[in-house]
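Next comes just one chain, in structure tokens: the form predicted alone.
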Amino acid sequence: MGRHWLGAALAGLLAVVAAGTAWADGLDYFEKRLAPFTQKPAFVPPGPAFDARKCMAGKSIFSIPVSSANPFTANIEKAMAAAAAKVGFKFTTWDNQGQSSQWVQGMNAAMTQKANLIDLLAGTDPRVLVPQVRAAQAAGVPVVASHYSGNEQTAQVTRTVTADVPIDYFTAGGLLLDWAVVQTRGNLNALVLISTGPLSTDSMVAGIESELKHCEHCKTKMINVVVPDWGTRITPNVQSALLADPTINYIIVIYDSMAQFVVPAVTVTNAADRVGIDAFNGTPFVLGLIQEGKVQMDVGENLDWIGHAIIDAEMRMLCGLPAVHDPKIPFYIFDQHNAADAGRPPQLSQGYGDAYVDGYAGLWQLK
């Protein structure tokens, strides 16, 4: 696939380097952020090898999602019981409707299930759940936060569980700034749309800060909305920000199926000829409006590989083997060149390749 994105903004750093500025090192240094992730991912073993099955024989893991309606949380967690599959010990899903009093029930069904290890997915959040974690710890049972924070938030986030398996989000908003930099030729004028609450959201606006000290004609305006706001609040408040600033030229979405109120406020004030979106996750109906030519780039994870990796980290903890402080869950850019591999329409977990499958299954030993 190589550098496939650079096209015209290649044309116009070239026209700046002609003039010699000194700008073209600035736009270098954001391309060179990006072209690692615009190749298929690679598997890099999070830990070294272990028989898994093995270790994992009369065990069981005890699930909590966030929400089973969210289809992002439900298809992690399939993913997450077919690698227990594979490996062959028991995985039972808590389904609820985020609800903070049905997490509660979950953790108490977890301790009368006698699970070996209790799992918060993505957003079921530990505060709130203090007194349950607390009596699973007493009675010798992990509680793990997965896919809730970044990497560098661990020790945050073990005051209140016994371990995490974080994903890289202060990269992933790095990401999403150095690719609208790059769009804008080092003039960027960006809306940033965030959701406070989840720590996921405080390690990307963290990512993107840290990026925006490279571009010395950069500028960015948050727009803070709260998930269950998200289809009221979007996009009047998007519409009103492009009608007050015409000159804004890029639209930063961190969490990506935000991105459907996003649209309706680009289209109706005429703006889609002069703002571009990107956007985190890879939800296949954002790849869609890729493919539409609605959104021009998306951060994606493959929802069965940070499955794998979920189970990989908690194996480990379970066989008494050393922590992993990076699952190593990959990224990958979906443009206009590449959104098609993720089908049509697109499908989870689909474009990314297959390195994951046999990579876990030579980790584990199964093979």
Second form
Amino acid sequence: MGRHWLGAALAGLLAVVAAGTAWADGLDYFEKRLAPFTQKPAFVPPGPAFDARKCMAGKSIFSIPVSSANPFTANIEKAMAAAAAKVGFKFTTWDNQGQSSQWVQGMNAAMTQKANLIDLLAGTDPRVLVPQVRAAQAAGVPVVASHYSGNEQTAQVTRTVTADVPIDYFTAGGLLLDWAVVQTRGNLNALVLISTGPLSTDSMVAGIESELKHCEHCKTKMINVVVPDWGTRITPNVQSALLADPTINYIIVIYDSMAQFVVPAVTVTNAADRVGIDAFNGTPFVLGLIQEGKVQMDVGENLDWIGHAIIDAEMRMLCGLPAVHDPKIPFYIFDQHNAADAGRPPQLSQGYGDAYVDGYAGLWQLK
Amino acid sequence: MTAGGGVLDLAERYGLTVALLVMLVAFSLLRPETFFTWSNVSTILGSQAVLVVVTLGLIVPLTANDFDVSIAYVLTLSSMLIAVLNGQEGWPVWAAALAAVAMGLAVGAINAFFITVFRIHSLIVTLGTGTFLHGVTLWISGSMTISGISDSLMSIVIVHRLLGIPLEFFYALLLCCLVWYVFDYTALGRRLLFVGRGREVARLSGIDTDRVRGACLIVASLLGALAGILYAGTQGAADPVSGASYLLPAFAAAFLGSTSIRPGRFNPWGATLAVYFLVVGITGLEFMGVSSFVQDMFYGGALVLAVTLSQLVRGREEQQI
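Counterpart to the form predicted alone, namely the form predicted in complex with its partner chain:
Let us now look at the entire complex, which starts with that chain.
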């Protein structure tokens, strides 16, 4: 009996030590993944320097954003226009309210104005513009889907357009899981809020699932709410999920504007003490929620930087230079320690540093 | 009334209530540890106050045979006004809420003016004003979600509780009682019903139909503004688009509610019951791990089925609206 007892105790001790070791190693892995994104982003040139002013002389880019009423795309358009002005070529934005009929008008206007390249920005869906894209390509005008898909989705996107300027959504999704794993000390039971439709969702989900494989004691449950239903469906669905599973200890929100509807669900269910929230996009009001302690982390991207990166990639296409497969748009992690850098109230593109300004000026040989 | 007729009448009046109870029992048996808990019940009750108030706002003009599709945009503008005035401009939250109420009253008066003076269909006018308000909301918000609303508003809406239920539920309940009292126990309520059932007959009977309709539209917008205040207090922020998504669920609840308690009439208890019938169903399905598209099917299916059953019980009388 005594021997049995001793054996069981030793086995238990070994199991605890083994579990502890695996857990510690795992946590270290996730912390290392996060570390580079906690530093102010450094400029990494996406390709060799070139004389942008010279090769863009007389050329033009025509950009159709997914919606001008969306501050995210509206500000990227402003950044693209400012970058084009620095180089000194014609850049046109086709303002619209997000209707596909307006995108068709934009495509036709671009052809009428004899643009050299048509840019479809951040969700202007080329899949609903097939005849217009084909007409443009037949006329020798490249059509580029920018900030629309992940780095690994280029082949999928170029079935309908000439090229893409992707963003590393896969890594962004992975970072959300990495953060949640660290916060829950390797015992994550996460509710993951997704919104299917945009290609970026597939990429981010793949990133989350890829990182999940590195955590032995972690699990996730996904809730899909399409964009039009965010206002009415996210809060009740999150409430139900939190009540149905009291062991949920984190909520991962792949688009941070969804967080507005997640926070009340956490409050109503009295779950604020056990549940943290992280998200992606760096939208100002969500950075404000970090300042208020209601959201723990937001993976941000600098809209001004994005605008420069897209213009850089598209100029290279027009100048006959090798294509950019990764525009090196950096992510930056905002948490309670640095959320104030974004301003009070937080502002778009603030808090990321300005390494890209000199970086692109040098890359385009403007100095 | 025959015995059979009495049973049918009872079935129609309380059919939705029974269906709600059956659902509650069924989901409680299937998920006793999680669904059949006070925290779940209080969460369900406390989370639908905005929808209840919007639905109450809709049934007032619907009773007078008018539509108000601008109510969801009044809600959105009301919450955005609070976010901008309180969160950004530093107004006290009560002053921002008063401004939102004043906006609601003004929009209601504008709707009433165009509908009753120019004899334009309410659907067209409120669609127009709603779209206009959407533009105003985008303008004042810069198309952005705005946070920073005072914690004091959130405290009195969602944080403080009575019997474990957020206070906003009791505000909605209070408004429901108020609408019920006016509908059922005042001369105004009777006039409202006459105007809705036969506008010309009501006018020939000496009722000032324009005044009644105008009052209904103003009350609807006022309730839309109050829903916006609750919305701002629930979210702690305001965004320029999401409020519009309340419109269809509110119409669904209004029509579903008109088959219950006082069948054939838009009535506040029926509407409130309908909101909770739909949300209990969806919450239960969520607890069962059902995908969100099934929730949509439940929402739409329950509405059509309930109204169809009600029509069958009533011997297929034609719907007025």
